[in-house]
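Only one chain is shown below, in structure tokens, and it's the form predicted alone.
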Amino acid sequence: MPLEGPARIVSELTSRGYNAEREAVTHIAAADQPAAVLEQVVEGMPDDALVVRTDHVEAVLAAGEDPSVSTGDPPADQYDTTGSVPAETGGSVSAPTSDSEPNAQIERNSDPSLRSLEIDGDMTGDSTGTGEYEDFVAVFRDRLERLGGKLRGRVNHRPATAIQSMPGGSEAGMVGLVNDIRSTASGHWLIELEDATGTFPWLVMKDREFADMVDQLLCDEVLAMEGTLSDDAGIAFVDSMYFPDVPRTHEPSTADRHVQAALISDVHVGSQEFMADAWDAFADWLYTEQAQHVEYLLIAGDMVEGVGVYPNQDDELDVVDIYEQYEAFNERLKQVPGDLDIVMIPGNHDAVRLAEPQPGFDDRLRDIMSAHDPQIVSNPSTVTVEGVSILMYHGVSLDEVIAELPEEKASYDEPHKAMYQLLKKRHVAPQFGGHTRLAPEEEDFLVMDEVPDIFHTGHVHKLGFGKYHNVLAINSGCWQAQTDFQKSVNINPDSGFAPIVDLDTLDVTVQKFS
């Protein structure tokens, strides 16, 4: 039957200017004559309607299917899309044209009982910060309490004021925020920890085996130290140092069936450097047999290029109005199969506040980006897909991590290693007051309370992935060619890539479309 697949139904509705609710598509696909039902639904749609709803389809089905509608059953190839299939991890793909050879259509699993998608940590609508001093105190107290709880069982913890009153030579342990890091004239390291009661200095001797760990520290991260107080009890000599970290014994969850998710970011529609041909090839590929198990699309921010993000940006824009940029992005979103579950978070180029956590988009932008009914949540958020938890964070703090840490620990060429540092610190943006703008809230929404199975970021426009203590870290590249700014700082972006994750094994395949 020519119209039996949900992907074909969505493609046909999209070609006629309609989006559709998922359940509506399922009802059409389940009908005895789906093509006839679709035609009757379209003919009966109100003039001002843009979305085919379930009640539209149910009304047609309740009236009885009539195979004698004016158009009858369409030819078998009417709903085929065209375009070539890109070679895995390499090669180039030209944009499909109207006279291309049709690809065989594939059918994804449309059984809603087999899919599951839950959102955790979406703070949209829950922002409490007013910028008052008390807000800053609250967010750091919350950070220390939650991450400190993961460390207090590993050391004989004492508050700073209690350590100050202990006699010289005593063994001491403390959990606190890194308040200051400085080197001494002798090449040792002095680290000041702060908790709710005060501060206390800890000295890391340069000849200790863990001295190189100091290079990995950032101010404001939570840390635990153990050591021996000096004779005058004015300082402690560090014997051990602990991060909140991901346990080495972490065992990730996996899906119960073979299903895949496409993880992308940094589309940057509206930029003159937006790679439209690569996006077209990606959208075409999603309709092919190679992509038949891709049922989820997760977009980690920067859907558009934005306006006024940096000086003289107007000179590099193809679309200069921010709302028109989102309308153009929505048209691009319409190209992908409508039976995908789509989740997206904002980034620093999007029309939301720059300070993190970033709430999801406002109602006007959500109405614009309505194609295929995506779930739009805050940056960061955790998406649990068929039991696999995926922490989505746009990744602005990666710039700071890469700037502060040694190159072998964090670099643009290997962005996943910078992600490892955030996993070790169990916080997506630990350093306050640096380049990453952070909003004080009553709760620190940037803490990683639970260990994710997958950590997905973007922002730096570089492709990289690997595993840290069995957590899959993926930075997914971009869909924007090299900009003048990137040329000035010698960054060569990884453009037109789509990492595809097998959720049943957490294996990664990278598809290249440029």
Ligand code: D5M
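Heads up, when I say rigid core I mean the largest set of C-alphas that superpose within 1.5 Å between the two forms. Residue numbers count along the first chain shown, from 1. None of these values were measured; they are calculated from a predicted model. First, how it differs from the form predicted in complex with the ligand.
- In the core-superposed comparison between these two forms, the C-alpha atom of Ala59 has shifted by at least 2 angstroms.
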Second form
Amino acid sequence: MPLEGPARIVSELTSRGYNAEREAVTHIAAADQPAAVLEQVVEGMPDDALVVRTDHVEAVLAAGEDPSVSTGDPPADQYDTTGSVPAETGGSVSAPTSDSEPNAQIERNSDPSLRSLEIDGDMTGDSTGTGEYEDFVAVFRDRLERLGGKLRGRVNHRPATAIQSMPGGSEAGMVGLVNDIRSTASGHWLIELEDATGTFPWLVMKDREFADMVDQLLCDEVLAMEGTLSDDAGIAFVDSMYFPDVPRTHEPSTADRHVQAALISDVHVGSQEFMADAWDAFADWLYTEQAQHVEYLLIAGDMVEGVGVYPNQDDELDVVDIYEQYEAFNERLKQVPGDLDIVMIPGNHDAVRLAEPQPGFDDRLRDIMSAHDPQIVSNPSTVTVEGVSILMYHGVSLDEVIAELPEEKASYDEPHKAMYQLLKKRHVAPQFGGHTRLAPEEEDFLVMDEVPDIFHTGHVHKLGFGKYHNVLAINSGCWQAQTDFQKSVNINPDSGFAPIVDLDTLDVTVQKFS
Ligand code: D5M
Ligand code: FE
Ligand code: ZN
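Can I have the other form now, the form predicted in complex with the ligand, not the form predicted alone?
Whole complex next, starting from this chain.
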């Protein structure tokens, strides 16, 4: 059975877990004995290599000129299913089709009875908001109640109305939402805090040590302040400031066995920039021995490119129908091993309401995205995998945190630092009214009541991870090459990476597929 043409060679390499550079494939195809050259290339590939490159082929071809190296015909049954191709693919690899399942390189002998996966905070189906003014009052009141509860033990606090009637010079404390942040003519900062009773202005002097903390404040976040009232009792001079924060002593939970999760996001199927080759390589890698402990796949939103998300987006669409985009995404999902447990939340490109919290997909979309029976939950949601809690949030608020905060606190190059700010504020999207749209519900689903062990976001298309008070923050990059918009604003996406987390140690390794 001869190897005819590049497509056949690509299929053959894919079935053995390799992607190939185009030129490498044409080199093999042009050889006198393509099948033999392919065999030797595969044999000579370094253990950790995923991509057959031109130089791999050239090395074999150069060696082939040496008469001591055999370049004889391979046995006729070389490419039959025996040997390298597992039986469950049910046939010869000679007729692969684009929608066939990739071939397994190893038996994944994971034991499903060892797994556990629980979801918390999925608000799908629990939306009560009508968007009325009263709903906004209720959601901010709930935010203040719950985040204030984490601060009230730390300061001797009084309601705003009580502080308003205290005499000048009194010591005062307050827990409230940041209503307004202004600089004064003399360079100090005036921060208005609001609680259920009213507001009170707090002045941070520019020469106080925490003046630079003012840079980190966002409107609508919950804070506590302590200080001294001015002589006329009209303002308070801030002596200390507290965030709900993650306790420094936080000890994350870990899994009892060596098991891993792949944390990805922003697949953007349907975009012309969707990186099919990188995805193929990722899916193929999941079948390899190196990936045998990867038993969970978490996807933090932007499954598809969507339609009408940004102006002129249509020009960059590969698939224009939204349902067809999800069909295509489902085909991509089918490529990964069927024994992975998959959890996914929507993002701003997905076909659910844009305002957060975003409920999980509707039934029609769930039916479409049914490959491997994923758990589909709201943005945000917390998934606890073998004891390790992972807060999944798409990450639209990160654009805002990065825009508002100084470069060293939050930037596109270090997206995990922007995530630290959200952990400190114990809220996934503190500021209302900018990029982040809020759907008011009776409850503020965006509050981080519990400290997660892992915080997983996407959206900014940049890979970055690190630990904040022992919480692992991971922003997972994307599977979309740079778009025209991103080019115009100098965003260089990290495309084709999969961060893999050891759930027993919370260590991260990054696999690159592009
Ligand atoms: O977001 C990907 C990143 O790029 C995120 O940081 C927003 C930014 N982005 C991309 N396109 C636009 C437009 N047209 N306006 C503003 N910001 C944009 P994603 O959710 O994948 O689009
Ligand atoms: Fe995205
Ligand atoms: Zn996004």
